[in-house]
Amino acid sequence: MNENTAILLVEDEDTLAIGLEFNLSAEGYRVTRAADGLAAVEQIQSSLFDLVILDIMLPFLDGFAVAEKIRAKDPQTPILILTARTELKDRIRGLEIGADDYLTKPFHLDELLLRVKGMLKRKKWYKQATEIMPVYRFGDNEINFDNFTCRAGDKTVHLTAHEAMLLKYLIDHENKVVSRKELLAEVWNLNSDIETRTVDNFIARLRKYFESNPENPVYIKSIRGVGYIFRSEPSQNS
């Protein structure tokens, strides 16, 4: 079923990277190993792949630079962060340059499978949604999620794979209420359990981008104590 989902794993704590290849193997996916920085950057600029595993300390070069050598190549590649560095600043980090999950050591191998599995999931439905809509406009907005780029009035932006994601959940589900849980489970696959502010970061960094007044947003509005209801077309009470 997985034969054809190419993961690269990277990995420099041997005995950890031997076990997680055997057994992303045991599910069918074919999984290519690099043991530092250097060489992560090497197979990602001569292959091509459907997920990357990444640990942050690396030699070389650590796995935040890899990260973004990853989106300056393909921005919509998952990327599941692994780790343990445990600090929050880290885990913001981590989803600013881009990175689409974080799991801290140690961890459960089931966890790390589903968590996989979701993000291979969520890139199968973002690359179906996309190629029906690749672009979409809104008021002075105009979005590209094909690569993430975006025109705001006179500004350039350039999404994260999550921001993206997001933004492109509340379009397809244009004048409808969206809580916090089902963005949190449906977008990036994460236990609804988790902290709340999450999405509510996430929705500022969306309304600094595209509201002309983000402390007044026409476009991404709270429904309080529910959730966000995307319009395209402000409302006349807005």
Second form
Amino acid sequence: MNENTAILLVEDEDTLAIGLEFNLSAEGYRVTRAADGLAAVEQIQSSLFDLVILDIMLPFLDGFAVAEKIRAKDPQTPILILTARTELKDRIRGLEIGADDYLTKPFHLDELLLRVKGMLKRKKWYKQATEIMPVYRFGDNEINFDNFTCRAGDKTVHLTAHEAMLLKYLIDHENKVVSRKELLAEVWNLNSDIETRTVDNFIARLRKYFESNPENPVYIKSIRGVGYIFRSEPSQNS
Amino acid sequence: MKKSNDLILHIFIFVTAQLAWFLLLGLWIYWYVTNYILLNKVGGKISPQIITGTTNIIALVSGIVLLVMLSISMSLIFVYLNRQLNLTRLYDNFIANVSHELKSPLSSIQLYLETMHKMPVPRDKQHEFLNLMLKDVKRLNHLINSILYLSSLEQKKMVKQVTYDYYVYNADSIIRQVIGEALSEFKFPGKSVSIEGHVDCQCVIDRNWLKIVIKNLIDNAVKYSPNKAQIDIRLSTGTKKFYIEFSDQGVGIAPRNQKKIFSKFERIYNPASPNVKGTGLGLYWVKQIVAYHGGKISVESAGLNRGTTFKIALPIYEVSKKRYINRLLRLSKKYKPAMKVSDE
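Could I see the form predicted in complex with its partner chain next, after the form predicted alone?
Below is the entire complex, every chain and molecule, led by the chain shown above.
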């Protein structure tokens, strides 16, 4: 079932790349390898990939820049950052730039394969969920989940993959309270208490796009101590 | 950027504090002198015996000494603070570079072990994986050795720890020979090396160390040449020294970074450089080794993307610094090679 899934592996360490290629091929994925940043960009321009595994410390062009190029071409391609850089600021930068997941070296093979699987599954979920209803409207806002562009009032915004997924998840659970942890697990595929701030940052951005007054939101409200709730019809009394 | 701002802030605080001290000192002397004059004028009339000038002068002098000493100790604190800040920066660099260099081979070893643990791997693949793991183990070993070696070097245990294998050689032949050996150990494809010039003198060299220097320089030239590395080596003789120049057509070094590259754990970030890996120790080693030989290394680069030239100056045995060189030779006789220098 994985045979039609193409993975681009961007890794400059030969020894690691050979092992990863072997394992991903054994899982049935079609693997293409790029050994540096420029080669990765070339591959991205010339062919389509279902998922990209990306190192950060790359020759010629670093992984962050490659991630930006990927996002510019297709906002929906899942990106898994695989790097030796463990600092929190790198993780946050990676996630904010639009990477879907962040795994640090040394890593466990099973974990990597599970995450790859999870990311592909979420991509599929998103695709199916948005195929039924690619355009969603609330208030003055119109969101096209297919190409991630939105009209908010009279301005046009481009969402990142995570912003879109987060919004989609909130909309799918309209009028229900969702916790930060749930959002992290479902949207980011992370099971961690540390990075709940990431959720807050993304919510803040969504509010900036869609709320006329982000300080006093009407659509995406915080429920103190629990999480967030989305309402397409702003209620009067709360 | 932030680091230099920190430094400026520290200097500012230091200068302000010193100024405050000297102002205080001035005020104090002024206060003393005016009081003294007043006392002389008034006291003489009222009661002549209260003027005991000598003790007062002792008080003045000891006060000034105290203030000057405070000021000196403040300077010392400032100097040490700066040194400490520098160490912290080095430490940060060390963590960033070395942790990456350690984790990369480690993660690939782990990957192969887990792969073989997880599923049956065909025999030929097994063989390939084992070889790759061995390669990574070797890399780890080399890295750990160089870090340990560095710390023994720092502690000035050089005399006993490092091999003394210095002998008198004909400079031209030994250098060509060592360059040849170093090149044959490189597996990089597409490098081309030319050696020009001729030196006609003798030199005292530890050939293992010299090989490390040359391998490091070749390695750098290959690493920092985006295309095929072209290395030109030129030999020439001066009055007291002879020179080996290493030129490449690589990414070059911006003038403001040219001094830094020889520092420990220092790596210059240049997005154009084709290889971003390294511990930041290579050129530090090179500089130290050249210094043991009584020589000097310098770097020249017209700037980014205009190639780099390293120039090594080594003393000619016949004419220069006999005492130092002879000591090396004497020690080489005394200590048989105590430790094999790993140069891989």
